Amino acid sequence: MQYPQLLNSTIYWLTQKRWLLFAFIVALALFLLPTPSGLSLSGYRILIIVIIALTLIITESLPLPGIAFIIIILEVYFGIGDANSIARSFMNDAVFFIMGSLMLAVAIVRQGWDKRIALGIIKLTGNKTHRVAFGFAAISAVLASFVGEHTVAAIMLPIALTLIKYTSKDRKKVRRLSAYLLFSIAYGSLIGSVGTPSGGGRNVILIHYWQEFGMPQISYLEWMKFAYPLILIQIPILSWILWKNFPPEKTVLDTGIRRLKTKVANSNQITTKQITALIIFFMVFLGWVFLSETVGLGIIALTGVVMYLITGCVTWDDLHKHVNWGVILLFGATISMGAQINHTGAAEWLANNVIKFGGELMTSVPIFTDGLVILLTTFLANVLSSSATVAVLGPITLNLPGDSTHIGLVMAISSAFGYFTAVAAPACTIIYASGLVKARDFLKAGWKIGLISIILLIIYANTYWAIIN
């Protein structure tokens, strides 16, 4: 290779990897600085790893598996733990759950239940636009509370796109209608994802921390008792805000719905495998409700996957092709990082500094603590994934004064407030990829929904939870 070519290639590589280099330069500078007072050496080094990881995740400088591997190897190279102890912190029931739930979602989609869900929604809502959008938001929220928001968004998106296409082939004539329906799905999925422990990885990570740190835990049904009323309150508020921000061009969708009904009605009859897939998922759900405390959510999810494979409802090729393995690796790495933040004393050190910052308000005014946790969690959830946010913040917030159940649930619920950007949550990214909504549309409605959600959660957590406790 000639010198000019080598120089150009080097400059191009440096330009492409500038954030990666920036992260490691900052980390090196921090590594050479003295350890802050009151913080152990291993605690200081795990915080350096956190800074590297957050920078790489936010800037997307590397693929997700690469970031996961960097976290793991640095934990060993920085002396946080040996290879075996780090490996044990990487693989646990929370990771089993995330892997299993992604596989369960593939099986559900593989059996074509999206079309059946579409027909059920239309039968319930009728042809008025605001009722269809409300139905999309409500069904998305309910489904997401059990199988995760990314899965529901992926299932519901084709339904909405078909309805939009049948209403008008000219996208410009139904732009507000498209935004109205698609945001109903995405934001409805986000709202519902905190309804049960199985609604998302963030919830299982929190449960894992409660177990690991020896803190009081709540059952599957108790979690629903704490979280589900908030979902029911948020859904009509969401629909109203979206209606005001994206008043649809069509107030009645008679033509589009009629065509959609015809398409669904002409599809094949329900097969034995589809019935089997539904029965297996129902059994998994019952397992989550009644056996999760003794067996674990992850083991139950993987049991369902094995049953799908045995019955032929899904093949390993389906799972291999459609499961995002990089997400699983990153989940495991961030959970490991969170565990080390706690074990090294870094979580307690950070929590103590937060308490010093908050002063007496932290101990005398619980609402102040809730507000601080909600704002910090919401901010990070809009630049990171919700699960990565809980993985990093969990050990810190659980060391704050107050009831660990209360503060943990506040953090988990507010991590779902990823309304502000197209990359804040998988559900948002999925509808943005359709090309029917613009990046500015997220902020247009998202800041209003986010602000109301923050205020509502503070009030809800300090009234309803106080009553039921």
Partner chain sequence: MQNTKILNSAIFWLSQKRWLIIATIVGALFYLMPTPEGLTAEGHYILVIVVIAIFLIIFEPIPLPAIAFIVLILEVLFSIASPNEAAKSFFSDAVFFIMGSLMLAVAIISQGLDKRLALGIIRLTGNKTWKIVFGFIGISAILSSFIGEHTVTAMMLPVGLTLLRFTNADPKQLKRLTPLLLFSIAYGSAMGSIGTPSGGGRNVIMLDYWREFGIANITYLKWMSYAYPMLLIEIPLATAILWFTFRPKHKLMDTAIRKLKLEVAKSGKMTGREMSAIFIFILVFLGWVFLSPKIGLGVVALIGVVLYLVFGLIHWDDLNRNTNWGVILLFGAAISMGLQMKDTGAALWIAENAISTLERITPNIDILRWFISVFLTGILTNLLSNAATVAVIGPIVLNMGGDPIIIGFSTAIASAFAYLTVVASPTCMIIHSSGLVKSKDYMRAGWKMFLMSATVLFFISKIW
Second form
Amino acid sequence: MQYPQLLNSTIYWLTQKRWLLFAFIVALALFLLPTPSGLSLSGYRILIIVIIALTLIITESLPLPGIAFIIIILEVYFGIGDANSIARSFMNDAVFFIMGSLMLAVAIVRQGWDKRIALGIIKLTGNKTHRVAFGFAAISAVLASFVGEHTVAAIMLPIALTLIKYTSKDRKKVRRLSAYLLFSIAYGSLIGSVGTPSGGGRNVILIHYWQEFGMPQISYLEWMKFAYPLILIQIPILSWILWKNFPPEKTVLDTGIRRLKTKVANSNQITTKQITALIIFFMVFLGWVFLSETVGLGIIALTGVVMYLITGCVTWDDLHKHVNWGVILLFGATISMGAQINHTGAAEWLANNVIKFGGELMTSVPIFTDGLVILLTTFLANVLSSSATVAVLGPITLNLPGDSTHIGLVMAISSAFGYFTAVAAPACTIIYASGLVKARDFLKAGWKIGLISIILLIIYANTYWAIIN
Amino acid sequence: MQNTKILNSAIFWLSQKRWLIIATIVGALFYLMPTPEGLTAEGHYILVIVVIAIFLIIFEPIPLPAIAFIVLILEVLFSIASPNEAAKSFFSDAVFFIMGSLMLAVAIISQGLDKRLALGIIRLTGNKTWKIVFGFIGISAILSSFIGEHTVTAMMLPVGLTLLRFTNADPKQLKRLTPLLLFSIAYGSAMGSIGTPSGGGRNVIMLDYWREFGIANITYLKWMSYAYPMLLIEIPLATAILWFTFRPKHKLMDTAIRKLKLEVAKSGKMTGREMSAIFIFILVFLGWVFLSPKIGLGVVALIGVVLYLVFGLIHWDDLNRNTNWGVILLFGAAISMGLQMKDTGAALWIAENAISTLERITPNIDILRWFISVFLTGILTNLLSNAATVAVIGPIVLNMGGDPIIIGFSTAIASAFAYLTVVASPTCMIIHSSGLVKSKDYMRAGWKMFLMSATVLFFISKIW
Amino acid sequence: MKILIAISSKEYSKPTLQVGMWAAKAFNASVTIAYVGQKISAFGTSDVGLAQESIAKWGIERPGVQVLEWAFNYLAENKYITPETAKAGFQRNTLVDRGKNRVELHLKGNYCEGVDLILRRGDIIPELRNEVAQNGYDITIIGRSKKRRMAHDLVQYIDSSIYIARDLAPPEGHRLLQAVDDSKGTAKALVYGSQVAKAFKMPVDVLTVSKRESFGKGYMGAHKKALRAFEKVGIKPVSILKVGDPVSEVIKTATAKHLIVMGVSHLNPIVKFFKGSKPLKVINQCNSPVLIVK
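Okay, that's the form predicted alone, but what's the structure of the form predicted in complex with the partner chain?
Next comes the full complex, this chain leading.
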């Protein structure tokens, strides 16, 4: 009895972890293969680590921090660096920024701004459905460009859900309306997140790479100058596509809006804490704009966290519980991996191979490079996550011919095109978790928006940026 | 009305954060003072940061991670380091080790091995109280030398409490037996944590400093050969001290032992889970002994964590919830401070000044160095935490001259003398949280332990 | 009406709990009984948490739970909770962790709406302040502490009326001493005072102290208003007029069998913080229980 039971649980374990085993078998096979010419041994090994990491992240057969630890362990085992130097490459300002911004998100969501924002949106938009949805998308985008998509999606979701609940008790009757509003939030905040460096961890990772690889850098305001106009163009298009895709059951939402208004009006006056929180956030924003070049975006975000903790706007307990430490570790590990890809020359080798593959087109038609970068980034962003994508792809694309600022920005922006899957971006996962949208809805609406965004970005990058340069 | 309420809240806030304000003021004063001779401006600023950090850590007006962040922010603001450099000095193999060992603790404790442990101890010791105390101290010390003090205390405490409850349900009847058993767990694990590098994060920090400053590369086994004898000598001495301090009424505990045996027997045979948990830990231990010189202690600990995760012996949710991320961040910041103190020359400056001032009292430099490293560490470790103490004191004592290995060992070992206060170490906090020992009990037995340990350390460091 | 009773240990908190439950019964209030456990240094929170988890597996409860169990038994013995609830016994596993450092157990009350037993951890003043701020209590009942600073902090920071309990005080044979002046606080204190006197049928002394020889119009008006307020609830109060320092006169008038009721001082919080207030001085220097109405 004992024996078959044991065997059975072993088989169960094996089926659960098949991707883990698969990754290791592939890695072992690659490890035994001879190193390709032109690539250093450590460069080859870091690529093996990349393959393992990508397989594990996509299939999620281990908890995220477990993957982070595997990356670190393998880097040390393969002799890419000693334990201390790997530990050091693990931490940098970008990781601080990711940590800080996750913590700021908790602090901001906890302040209960959702009700005030709801009131603001309603005041601006009135009660026509398409205007409300546009309001949702626009506000999400603008907010996300400063505080990051995950924060905004978490703040906006309850507003939309309340509105839907007040419109009709029966969820089936408002299915398209739900999808319409929720996607406005998710895609709106995704589009917005490219607007400023603080809009997403990946932007900061990119800035970190520019710094690390000794390339020209751009300031907070310059980034905005490059990226913000694109948001303004994309939002109306997004709103229109969603309207066509999910024609809502109700074109006017008057009862819902009315009830929402009474509900919000009941909430108390603005509290001292809310004011303090707002002031602190405003200071953080000013810090990002004016100080980030000298002290770094991450340190400023952490300063904000310290202020929130000192003033008691958020407790450490809350932060400890709601911050996803696994994600921080994973980003640390992927950035470390990215740095090693560049360091070992693997990035250059890959880039050279891409150039060889692209041939003449690569150098003569800059649009071709753009298109390639965008497609690759968009694909990876939809299966990994945007930050991991930039962390892994960054060193490679930055080694391609052409202006590093141009390519970097194209990559950062296209990494926000995570429209197709529910796992692509935190904002998508948040609305998916509400249970009102289905996984295939993402593909249904996403491919049109994705296509238009890609075309738009190629045109935009080669006209507007050329003009302002 | 509204106004007075806000004002009152403000006053409340100020009174809660008074230590933060005092720390800020003291820091500002230090900052405005002219830089002392022989010290660089950066060295001056890093000392300002150290002073602020120590204030904040001792009085805890704000959460620990906030202190860590403040250290980082100030390092960048005072332009001691660029953001990226600060971030890099923040992370090292030692931080990986601290993170890994905290997670291993969670993984091991949640396996429910404490019942097995209880059975093992009883088998060894029989039912005489003094033998049980000896057994508690010995087992705690030996186990904690490998898997860390906090893990062992958390596993032993339920055993001790159960024994007490079976002896007499009313804790008032056991006024002396209770502290005797609980302290034998806490002090036993504190003593044990010096035995090997993996016994505590601070040992790894010290190893890191030795390597970083280019002094020596001490292996796992070599550390054991230096420190283990001290541990073995201390066990019987500690038993005697605790026994004569508390002198319990119950000399025999046969009913309690019998009941405990029954209780433990209910849990049945070893399960596969428990066996694999132990097996993984043995692997980690072997990794520490044989692989750590090559890949670092921290990475080995992380391998252990990954194995526990892969085999489903622990869920990430549990790890996430029970790992003290604030402490990890704080230790990272403390190490970063230590490294910057060394780089800016502030450590050397303090070391030289301390020696030259104290030289007037006694000409014997050797004794002096030893005295500073042991007593300064011993006092600070009772106020801060042991890892933070070693991180900050380490660069200073290593700069004092003399044999850096002996001095380093003395410091690392003295940082385990956290017997005097509740906040001194996790072990003390854990037994205090049972609500059965009072803060003044710590002083009662602690000072004897402190003196005993210091004396033993003195002779060991001279002879060994 | 919501009452918060802060208890510390079995030995010292019995009078506090007793008075609190009397009041709850008299006013049909919902009661929360809070135990604030010791603060744990942030270095040890997770280690201690782990240790306590494994201790729980051995069937040993954590320290605060024993005090709550004692409170439960007290409630059951004195029939403050419904017989079914009492019969079910104190069930540790029904303690609900509400987050925000608050573990609670809800019980059905017999006379009062409901009784919550809660466990918090940290320093007592911030924890009570948070509890009051989050759940809005009308009165906080707490035993007298040996620390002088404690009374100061209670009066300064807790945003509810405060009753400082002393030794066992049966309502029979006790008198209520209402301290009256012309401040805003007095008016509200009068509402509470008359309610308490009515509920427990206590004889009342109304005391007004003037610093000058003659009583001003405001003082006399307030005094008369107070007398009328008590007459309205059917009690004939004894009027006492004295000249001198208000604090020392109140203390002189109060006997061991007096319950003092006074309004909160409306001084500027900063002044209060540094110089203290009249109610605070009364608490610190007088041996009677004191109710300070906010």
